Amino acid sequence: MPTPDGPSAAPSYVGTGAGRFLGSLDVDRALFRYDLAGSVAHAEMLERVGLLGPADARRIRGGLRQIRREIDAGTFPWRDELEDVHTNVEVRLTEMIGPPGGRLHTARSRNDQVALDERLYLRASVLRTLEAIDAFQRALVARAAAERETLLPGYTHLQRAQPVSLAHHLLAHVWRLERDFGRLVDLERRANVSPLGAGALAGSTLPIDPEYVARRLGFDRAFDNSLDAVSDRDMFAELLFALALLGVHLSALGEEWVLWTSAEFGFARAGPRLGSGSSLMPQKRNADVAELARGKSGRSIADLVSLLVTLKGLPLAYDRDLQEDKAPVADALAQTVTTIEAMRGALDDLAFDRDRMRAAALDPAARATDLAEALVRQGVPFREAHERVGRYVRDPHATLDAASAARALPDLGPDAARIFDPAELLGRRASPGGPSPAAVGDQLAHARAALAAHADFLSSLGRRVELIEELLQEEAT
């Protein structure tokens, strides 16, 4: 058993009655990777420098690694008491390997190390997002490709509108996700900057190099302001926003499927990937991966308003109230990455019901946006053929067929007919980004080409958060 001044014991500034409450060891335990990849490569730093011989650096970079290795086995000595990952393993680290543990630290704060883990962690995150928006969108893209010719009404306040087609909704989907995926490639990439060196708050008179450890770490380059750097923690508002907005467009998405699977709707039936049946009615099949999916965008709307009140009055530079950061920011990712895959596989176990739709999309009182129109292209202005259009379509004794329109609105001539026709339908529509198939084709192309951007960022950004692995290899002898 260590005695209470030997090597185990906890640094002084953790020495406090307060410690169960100061604690963050439960949240920031998930950072211990990123706490020794960037113990490597401050130790790499310091032995370049001059500030650790190449006994000690070598010692120190062992002992990391074999800190690694204890805790993917589940055998590292976790101790609450001393507060949080980074004391956790610069305990141990001094346990192991005696006196040259009490070095690393050198040139180094709290403060800079967990703004740099924060910054390694929320890279990873990003990659794992993305990639999770990028398959649900892929798979968006392949079931619209298959529906380009199916009716569905489109709607607006929730009544009948005008016909659109099932891809041109589907695909309406894609773009939002698309400018989901292009808020988080933004944050990170300026996000992509190292805080270490920055200390606690003014940097170090030590002779350190800040832009070798940005380097080493895959970061573009190191902090311009060491106040700003150990205070900043303007990434995870971000991400916490686009992740806020990602889960209101995977609610929306969810809150049609809720309805479309409706007896009322009909237009989908759901499958055991959606949902599951009711503890007591045999007849039902819930929606309930949908109605999660609604539901848990109000978490993650929760951890950004959590946040931001966290930030909002905090002086310059680092204070403890920044502990509070990481806990919403695993939350929101951990429920918006489990939401996509859901709806994902929800999405492969869907099957629409194309004559429900069909039927639906053919109601007459949908054609009257196209019968203004066209009274528009025989010259009629619009206020007058929207006035006329809509004393027509409200007429209890109209018929609302081709027939009734030329007889009601004579200035129509013979594309009354051509308006009525369901096979013509779509194929009007053809305005760029419109529902015909022409126009679902462009789309498609657009954003089949949108997917395909999608592999550089993901590859470039993969390689750099492989480079945490790579840092805790074992060294070549």
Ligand code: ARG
The other form holds:
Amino acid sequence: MPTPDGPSAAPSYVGTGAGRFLGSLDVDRALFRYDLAGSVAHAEMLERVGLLGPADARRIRGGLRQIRREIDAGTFPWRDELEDVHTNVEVRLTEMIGPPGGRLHTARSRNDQVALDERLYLRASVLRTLEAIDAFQRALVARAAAERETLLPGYTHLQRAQPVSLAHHLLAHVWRLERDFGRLVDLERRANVSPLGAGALAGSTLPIDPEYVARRLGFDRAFDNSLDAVSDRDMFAELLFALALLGVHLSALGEEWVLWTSAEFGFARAGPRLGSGSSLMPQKRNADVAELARGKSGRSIADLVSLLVTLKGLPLAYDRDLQEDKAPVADALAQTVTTIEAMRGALDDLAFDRDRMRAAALDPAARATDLAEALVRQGVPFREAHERVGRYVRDPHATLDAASAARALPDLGPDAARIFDPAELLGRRASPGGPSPAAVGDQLAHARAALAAHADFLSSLGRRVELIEELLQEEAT
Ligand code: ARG
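Now show the form predicted in complex with the named molecule, given that the preceding structure was the form predicted on its own.
Complete assembly follows, chain above in first position.
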């Protein structure tokens, strides 16, 4: 019976401490679908180049599809002592179909095999993550569209700075997520290269056709360099960076929801999908989901660091250290998708308190920049305007209303009254990309266009993901 040492390896390390230490089944079992599809394509290629007879090729493909049904049905006999998913599948195949099973691994190594599985897994994982981001962005845009007139203080240094609208604020998060979306698209495109045919590190003496396998599996092309193909984990490093930064964005958003739902801010009330109560204090409703989004980002950052440290200093080509690449990727993906979905549910349950937001935004001190700009409109140099308004707003006796401003800053002229008119507060901020309802209207249109543009990539990626499923379902001809 084949073992990870090879078909007739004896003595074997199986059952020794080393065997248990080297095993990776707990983690790489999740790759089985991609491992099987890769093997179906590999077997087709071997048949086409004459390395496998049609009857053996048919039996191999049938066996692989039968294994897929066993795994889905939960009847597949997983064996820890067979080290990893690749060996489990190959051993089971040979049990099922006999000697032809021993021909599948022709001109292939687990080194190019695992690299292939990982790229197919990446493809499906990126699709799932993109769909989650897209749905969350749509929810944020829908909430924003209803809040163009809702005044909110904008902050710098967490000090009230200038008024904005709630719509403008929510859309700022949509653009962060849009860059996260774009990063995942970019890295998936770069990763869409098949490593199969690189063998252990130096290709094969047999007449294989890596381009055939690449096309069959929906890749753009096959690798250029076999040493690079088996050792390249850039796609996982890029993925983990994209997920870490996405986690940072979700964490920052979560922090705002924690602040907003506090009694001190009171900008929003938390519904049940934002969190639970306290087991001790009956009055509490904590923003647990937002807090946990903040907390999980630490894990995603750690996952990125974990992989980079693993990769650092590895000599070409394959090194067993690379086996440690899968756990951080699986962890970061699972955390990210569940965090986005939980945040989306929490957003639906977040009731904004427009009156509290408005009252905070009407803080007259936050009108200082407008006063200075009104002086500029009257011809006063900005530096001088800044200085004069600064003196006015810091004066403890100033009441900070239209009448007192007109007295303290006579050049304001008729503008003084308008600056303190709440109805004009937002509309005035009409510069492009700013918070005025008109500018936010343009911004909403841009955001909707960006969301509409997701569809093309999502559907082409979806088709490439489905290809894997089709390879496992097709009847052997
Ligand atoms: N479990 C291994 C990994 O994930 C598969 C490749 C093993 N290759 C080898 N030469 N031992 O990297």
